[in-house]
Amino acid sequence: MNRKFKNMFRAAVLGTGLICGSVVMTAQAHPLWVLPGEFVVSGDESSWVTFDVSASHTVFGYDKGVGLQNVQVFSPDGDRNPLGSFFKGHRRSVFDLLLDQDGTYKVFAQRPKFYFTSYKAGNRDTDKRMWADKVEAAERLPENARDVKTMQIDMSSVAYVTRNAPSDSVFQPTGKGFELRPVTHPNDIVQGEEAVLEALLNGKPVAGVSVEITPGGTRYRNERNSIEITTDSNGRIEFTPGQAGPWLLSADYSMPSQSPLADTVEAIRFITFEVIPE
């Protein structure tokens, strides 16, 4: 997410409002992640990896657990299939997927889209924020409330993983909306290598899209360590991660809404890699 939107969520999350409301609207504003036990599995046989998902703003670490009835996974022959059973704590949601097919697997998780209200009241232009669509915040709105805007929030995640030797059809973008295409097969990073990913605007490269790339563990460290970058005119970055290990990206592209519920759709989309030690 760009900066300006995570002030603002983090903003939303520390309201005193917010801190006494429910855990589903406190996890809502929290990114979304996914974590496979393992990224590439080998052999003759099938294989189960397990995988965490969770709603934190620290990179892999469990904070609030997440449905997952809208948990898509997309297997290399094309099939796409809802998860089968999974377990939903306080703090972190697993599963386990059967990989019975080689090449790789991708796994989607969609978040119900809410919304999120801002405007300015009182003498002094305070800031406030709500997380209500239009027609619920009109209800709501102090009559002095200024600069009013409503963002419908879009959140999605993804893994993937692979069995034996990798493959490419699950990239296939659907082109519709904001979606974001590996260039470098996310299961062949390596650790002081470039690594190549596109973002699509309805099909097509997009430019100027704010993406973070944020190794995990920020837990035990002072900085979070990202890197940070903007899609050339191509709809692409590069990067070379530095460390191995699990990491997350995070992209944000706002657009003008299409419905009289939100002023413009915020896009928020997570991808899970693993960076390989060189």
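Take the two forms, find the largest set of C-alpha atoms that superpose within 1.5 Å, and that set is the rigid core. Because the structure is a prediction, the values reported are computed rather than measured. Numbering follows the first chain given and starts at 1. What changes on going to the form predicted together with its partner chain:
Core-aligned CA deviation for Trp131 between the two forms: 2 Å or greater.
Here Ala145 counts as shifted, since its C-alpha moves by at least 2 Å between the two forms after the core is aligned.
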Contents of the next structure:
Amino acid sequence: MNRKFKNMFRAAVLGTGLICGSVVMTAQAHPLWVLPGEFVVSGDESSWVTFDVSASHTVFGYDKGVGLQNVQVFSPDGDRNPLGSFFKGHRRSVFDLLLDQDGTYKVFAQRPKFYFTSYKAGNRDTDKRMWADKVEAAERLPENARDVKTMQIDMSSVAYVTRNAPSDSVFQPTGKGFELRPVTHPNDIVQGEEAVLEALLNGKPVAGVSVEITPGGTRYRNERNSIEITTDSNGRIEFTPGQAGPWLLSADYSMPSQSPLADTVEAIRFITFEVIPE
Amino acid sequence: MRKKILATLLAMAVSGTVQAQTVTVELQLPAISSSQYKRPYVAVWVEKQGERRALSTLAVWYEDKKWLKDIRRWWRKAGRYDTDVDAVTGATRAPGTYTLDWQTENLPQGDYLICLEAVREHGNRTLLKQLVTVGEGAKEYRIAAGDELGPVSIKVGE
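How about the form predicted together with its partner chain, since we already have the form predicted alone?
The next block holds the full complex; its first chain is the one shown before.
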């Protein structure tokens, strides 16, 4: 599993040639997304919702199937819910989830953490890289390696679905690391109305985080139409989606690593949400 | 605290509350010729602008709660909170003209948003809105028809 992710990541990075730094690096990783068939369900009976999971650069185009052992479902009452039927294909994975409580569920998918070391070598300062953590890289690096940097990639993706009245218990941050906290309920985002989201580092709002928000269906238009925005001094972004449909939000944050295995941690967070027409 | 109460009382005295005014909403469900025709799900409700939740639901016509969420705006503003709706729910209606009354008793004078939403399986969704002023005597409003709703007439009584 881990290796497969690495391979997929490697293909993406090496395919593009030059790597200048972490920004380019993380930007090359395939965005991971979780797309429910319905974000909102109603009724007195339990409802099944179907989910697609894939990793791709086109927004909601299927590219890489993802292992579902790294999907966790948090229900409104705080319990973990098991998945229903599931399937992992080459280009996407699919699972069913039974919503048997009223309120908002959080569906969380994660890539296993992996490491990437970049350095310069040779008389011409050629950029080089290897899939190795800091300890591993130290053994394999050539003697004249310079500007050695090792990063740990920490990528996860979330979707929120609600049965009947919405709740906010699943928004509670853990207070550890880089997290996104919905301020506007993600199932209440309306075309032409402002929505708000907060970025947190160890539970405190963090300014200057770059966020990109893209409407689905990029394959069928020439412009990506992303909203690019940075968190303000309160750690918040405010944005007004101009079109209805499913959207993908991503936020990247680079921080020093606490581990001897890396210099930095590149945290990449995704949220899938739907924008509803007025 | 006393100051606050006084201020509130003053504000009420200035703005006034509305004494038992009746707002009548007359709507039409158009006859639609389609081999896939099913009666639409319809909701009529009142919002106070700037407030998240609807003030009052006047009618909801549906068959299966599973699809109530498709009356999207009503579901978001009122239906999902399931407050005082049972009294105004009913089965879906055939094409025709229907009249609903809204009693404004004890409401502050001011503007209220009357919303009508109709959504039909294999058909369209129509959302109509009209801001009406209550507490300033009789008024009349008209909303132009949409795909799933005919023209609407709203009368604010004396």
